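Only one chain is shown below, in structure tokens, and it's the form predicted alone.
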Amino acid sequence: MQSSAKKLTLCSSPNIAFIKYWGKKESTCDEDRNIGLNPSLSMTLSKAQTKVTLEASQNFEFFIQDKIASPKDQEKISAHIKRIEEYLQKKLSPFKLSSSNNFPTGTGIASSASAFSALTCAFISWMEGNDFLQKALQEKTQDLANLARRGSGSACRSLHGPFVEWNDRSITLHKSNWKLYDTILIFSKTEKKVSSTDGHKFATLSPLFKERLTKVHDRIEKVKKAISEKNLQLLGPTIEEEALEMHEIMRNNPHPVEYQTEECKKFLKEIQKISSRDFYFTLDAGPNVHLISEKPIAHLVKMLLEKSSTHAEIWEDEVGSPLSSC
């Protein structure tokens, strides 16, 4: 994190949910936006980052990936500025905002989580300074989590790490020195046709959704136990079951959605044939596979891709801190 009177730069990393935030409560006001129907638990990454830079300007200007932000994105950013202003009871001075990801956007790698985590912290730091921000992250944890959550639900989990549980309006930090790796297989960089926002709505219409809600609390407890014991053999099957169920719910509803590509499906079938594994998969709302392990496995992944006759870009990441210098 770097800052000066006229310029500030901050980075935040996405998180991969072991237990998914999928399905939202109905909201009647902005304060109730993006509250999950079930608790979720995630691992914050480190190498994938959203970089946000604010520079003093005569007018508010918003750029994403070096292009003028779309009207939809400008509306989202402006709404978030208003939330921060209301929280701090101050008006933001005008700035030029530049936001960019060093990983593909809108493909199931939680780009909105890192974006709104970074924006929340950048706006607060711009107004009040970095010392104020760091103190607020420690002492006003729930306040900042709720601000970020209103921009994008899972952003509340990207404010902290390494493992964060989110339930309704509160987050719980699970501290651990468990070194986990996330080897991400990028089967497609094409932005998904059905957004996560629509996916949340469609999921609740599935006949499988109510049954899912009866299983989530047990899975949360298993993941927490796995983190506490550093037990990959307990964590792995739990997160795989959770991910497969999420995608099955999307296929089985009045608005069927298929997030997985054919190559993604082929690869998953190939690794599920392996009787004894020291890595396990999960997926978010996209075709890209996250392989969780206790050691780097890129060399093994390349062999498995060849064996399954599939092609993917490999991104090697690992558990890390949520906010960092860029």
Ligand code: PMV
The other form holds:
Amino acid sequence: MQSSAKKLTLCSSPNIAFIKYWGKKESTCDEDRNIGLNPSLSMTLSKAQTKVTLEASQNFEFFIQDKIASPKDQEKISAHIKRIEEYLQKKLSPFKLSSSNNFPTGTGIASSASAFSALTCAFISWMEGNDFLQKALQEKTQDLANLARRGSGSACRSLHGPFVEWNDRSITLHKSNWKLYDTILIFSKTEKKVSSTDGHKFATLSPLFKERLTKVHDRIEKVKKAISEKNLQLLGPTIEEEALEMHEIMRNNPHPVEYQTEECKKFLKEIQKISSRDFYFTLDAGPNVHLISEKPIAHLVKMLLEKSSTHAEIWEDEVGSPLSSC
Ligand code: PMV
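Go ahead and give the structure of the form predicted in complex with the named molecule, now that the form predicted alone is out.
Zooming out: every chain and molecule, the one shown earlier first.
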């Protein structure tokens, strides 16, 4: 993080959920916003980043990807400023905010997670300085997670790394030096048509949802065991089952959504044909496939794309720590 009296720059990475947050509790107040109906667990990435710069200004001004933020985004950012002001019990002095992603937004690479993780940290640092922020991340872990969570649920898992579990109003950090890679196949850069906000609502209306809740606790235990044992053969099938189930729930509800494109489906079919693999897939709310492995596999992925006659841009990422240097 770089900062001066007038300017501050901070970066945060998205996280890829191994166990998904999809379906949230109903809320009647802002403090209760975005609480998952089941615990989730993710890996924080490192190369994909949201970069937030704050510069002193006469008025609050918000820019996203070099453009004035849309009224909807302005509203979300203003609401988040208010949360931080209430928490710090002081008014934030005005700034020009510029936020940009170095990866495609809204396509299943958890851009809202990195954005609200970065915004939460940037606003706190703006008012109280970086030392305060770093101390708060260690000593007020749950407070900061709850602030980020109110911006976007999955953001509470991007404040830390390498593996973060989120259950209701608290997060648990799973420390590990397991080096995992996430090779992301970008089949489409088109922003998704149905937002996660709507997707969460529709999920709970699915006839499959109730049964999912009975399975997810067992899966999360498997993922935790896999992390502690560095056991990819245990992790892999569990995360694939989880991702496929989430996409089935997306399709099977009164407002069905198909996030997977034909190319994405074709590619998934191709890799499922391989009898023994040392890489496993997961997906977020989008058509882009995340392949989790213990070694870089871009060369192999290129061959598989050719074999399945599909085309995707490849983004090579890996497990990381949060608030990486920009
Ligand atoms: O935090 P939201 O509202 O963008 O929801 C995230 C939902 C998924 O990315 C699909 C799953 C997850 O747990 O990150």
